[in-house]
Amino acid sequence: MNLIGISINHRTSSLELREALHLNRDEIVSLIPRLKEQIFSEGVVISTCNRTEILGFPQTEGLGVNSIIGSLLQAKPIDGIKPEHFTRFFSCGAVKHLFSVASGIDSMVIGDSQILGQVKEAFEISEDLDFAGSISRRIFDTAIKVGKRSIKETTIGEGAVTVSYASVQVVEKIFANLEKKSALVIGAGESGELAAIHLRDKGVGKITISNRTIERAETLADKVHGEIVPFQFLKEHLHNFDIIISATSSNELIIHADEIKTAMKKRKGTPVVLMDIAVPRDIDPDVRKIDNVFYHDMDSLKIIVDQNMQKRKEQIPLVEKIVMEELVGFFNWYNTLDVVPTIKSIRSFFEEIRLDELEKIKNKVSDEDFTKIEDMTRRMVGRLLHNPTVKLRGFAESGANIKEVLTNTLILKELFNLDDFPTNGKSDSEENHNSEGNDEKK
């Protein structure tokens, strides 16, 4: 297989180079034109925020690798890349690549959830460019089978790996029913972003957002349909929320553990958790005296994050068993490609001769005797040739001996001169070979 693939991703290179490479939807439809003109009959590009990769099946044997990486450097133009920033891939190594891609174990954040939509959404827009053919097709439908088993069938993305997940995740094991409840969420950079998103996807009741900068409060409150608190009143609202999130860049504590105590005077000791996600401490720790305070920080919540990244790693070993078997039954399919033609250019050499014969009796007998000869012929063929279309197809969907089988294969033609027969449709022996009772998948 002459699939070959570059990736430039977060093993290879920096955030900075990743960043300067990512390419957008438009930059990958604007791009794929190119690289159907240059190099690739078919192929894919997949970029997201850790990876850029490009694969494909090349026009001629002479385009490799280094013709990818200047095509992708022509469409984004950047200082400092060099040659070892860039993994390379081919064949049957390019396959499994992308496999491991598919099941999240070759990502940052192993059993990243969203890398499977990705390839997917990159192979569509593939298709939606006519860059997709029947071989990457199967790749590619292989590969998402590969990371929906991998979701179905080990605990590969389950668990908090980030801060803002795990403050979420210990957030709904102090409260049972979170649609009662009401969260507050102080900073609309990243890490509050997604603590609110991760609130607003657990069903929380009610969501305020509090930062410095009102405009990003309110951008952020649209995204997760909530409220804002301006910055300048937040300490004169803190009793209303039974959930409290705070991820800003501030040097100095924004909430104090006086201010905490009062604030659970007027909840009458309404159970309150507070959530410090930031670097340095946005909260007070002292709070954790308060009664009916829950309150946890980075410490304790990296330690949650920790010990769900080491039971994913854990889960790494029954991952690749599946991309294994899913490379195994990808490689049977693929190697089952160079046997079918000479099963049918068999099969429509001796059709030929079949007829030929036929012909020759045709005005020497009734009408009845031609019938019964051709229907005799007809099984003659399909029991001839039963064993042989049997055997070759199950060596190469076997994959056993497979370069035994191609040489045989190359021997048949040879022998029979099959190349002057074709090898698309089917004979009519062929078509009558199941009602004989000889089925040759069988």
Second form
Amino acid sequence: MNLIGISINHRTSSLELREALHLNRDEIVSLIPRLKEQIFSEGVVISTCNRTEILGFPQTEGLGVNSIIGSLLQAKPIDGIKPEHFTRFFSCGAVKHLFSVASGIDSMVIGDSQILGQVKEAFEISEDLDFAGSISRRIFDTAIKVGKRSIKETTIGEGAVTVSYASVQVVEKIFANLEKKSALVIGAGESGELAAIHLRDKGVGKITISNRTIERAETLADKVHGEIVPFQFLKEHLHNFDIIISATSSNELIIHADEIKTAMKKRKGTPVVLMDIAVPRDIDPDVRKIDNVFYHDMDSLKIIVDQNMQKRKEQIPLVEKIVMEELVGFFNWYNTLDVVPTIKSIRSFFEEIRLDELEKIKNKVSDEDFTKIEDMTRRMVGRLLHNPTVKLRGFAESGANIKEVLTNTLILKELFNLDDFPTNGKSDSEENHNSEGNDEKK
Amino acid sequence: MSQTITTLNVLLPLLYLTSFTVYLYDFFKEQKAVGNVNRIILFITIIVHVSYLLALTVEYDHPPITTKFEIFSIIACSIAFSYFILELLTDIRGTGAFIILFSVVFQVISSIFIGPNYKVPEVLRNRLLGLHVISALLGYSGIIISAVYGVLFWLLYRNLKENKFGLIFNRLPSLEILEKLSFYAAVIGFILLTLAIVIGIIWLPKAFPDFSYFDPKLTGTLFVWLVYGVGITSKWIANLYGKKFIIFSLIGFVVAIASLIVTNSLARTFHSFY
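Here we have the form predicted on its own; I need the corresponding form predicted in complex with its partner chain.
Below is the whole assembly, all chains and molecules, this chain first.
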């Protein structure tokens, strides 16, 4: 297989470089015609915040990965990029890499749930731009199957692996029905926003945002369909919330133990969860001594994240097994593609003999007899080739045991010396791919 | 029939042990493969147990409530049955091992010591007595289940307060759910205990000439009933939350156990049939 590819990812380069090379949808759409024109007959461009990858089948032999890197840098010229920032993949290695990416085990956050959708979307762009063929379609279908199987058959995607999500996981261990709970998010920065979004996604009944800059609070409140509490009145409203997540950049404590004690009296002891995901801390850690107050800071939430990350790492061998199973399955199918050209070769071989013999008797018999002989020989060749053709086609359609397929095609090639005949090989690919596709439909 | 009873008597502890093991395995491993296996095994166990109790009733011509070990078997069955219903209603399966453990203990003791009992006082053949005893036992099963959920609540509460995120954190349902389960079990236990007391008060004076309202077993049960009554009423009226209600439940359980030990072992009562 002549699939080749390059990847720049979290293992090979810094965040700055990855960010600089990130391609949005429009940029991918404008890069693909250039790749199609200069390098690949079919391929795909995957670009996320942690990786940019280009894979494809070169139009001509001898085209190296450097030309792919060249095209990418032409589309996105950046300084400081070096060849060693790219990993290169060939043939089976490229397919295996793609399967690993789709399964999430190659992601920076192992088991990342978004990558499968991103792989799918990348291939859809290729299909829209007529940059996808039957082999690449089969590769991506299998990659998506790998991703789905990994999620279904293992726990690679389970458990919170970010502090914001871990805080929501703790909240779920305290409250059963989040729809009836109200949450306050203090700080509208990146962490606060993430926490607010997680709370919204978990169906928390009411979300309120408080931030020193009221405009930012309003923006985030709009995003999560929440309300705002002016920062200066924050402490008067503490008792109204079951969940308080604080994520400001303040250097001093924002919530003190006495204020929580007062709030708890007003709440008549109903529990409250306080999540301090700020560094330095926003909430006085002494609040944890108060009954029915559940206080967690970055250190404690990090314990959950680390535990879940470890659990996901333990799932990698299981996912790798799925990758290998699907890789074997894919190559079993791929290798059966040899059958189609063999069928064509053997038919050409017999047809050539038939025409040659007909030519010899053409002038020795009447036109009427010649027509009869011509019909008879056509039927005879057809009947002679019927069984081997059906058998071989059957192997190709069912993706049968590769050893059996290879042995049979090899015997046929050897017996009839078919190597000298045309349509023998996958590199004249498009015609064969299409014929295989048609065969499958049959 | 007697051969069937002997076979079921041996089979039941094994079935409860199997149920307990599968629930425990599910608690520790949370394997998707376990699926409904634990629930199915428990269901089969309960069916076998009910058949066993029916067989005892038919063979000995009285409900199996005349000896401690017959009653132990009914307690094992009612705990398993109550838990099974609770699991069906809530679909919370992570706590089964903690409850089934009680069934295992009661049934193992019962199976070891139980013997044939053809001759019983005529009073024990009364249907009202059967209803009285069964509602009392189901009531106590509710109290046991409530206490188990109370302990689990307490464990998770401590784990959350002390930032321990191990097995308890990962496998138990939320505090709110544990509290609800404990509360519902206590309410069911309280209602059944009320029924047992009412039947007892109506029927006992007629059946026993030496009946006394100051009988230790009656006063002990009334005291347990009062503790739960106060706890449940406070929860409704004063919106008693989680930890405080759980304390009530655990105190109620301790009082119930103490009352059973005292009235069955130490005090003299007309209320003793064996």
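In this text, the rigid core denotes the largest set of C-alpha atoms whose superposition between the two forms falls within 1.5 Å. Residue numbers count along the first chain shown, from 1. It should be emphasised that the depicted structure is a prediction, and the values quoted were computed from it without experimental measurement.
Shown in the overlay between these two forms, fitted on the rigid core, is a CA shift at Thr48 smaller than 2 Å. Once the rigid core is overlaid between these two forms, Asp79 does not reach a Cα shift of 2 Å, moving by less than that. Relative to the superposed rigid core, the position of the CA of Leu116 differs between these two forms by less than 2 Å.
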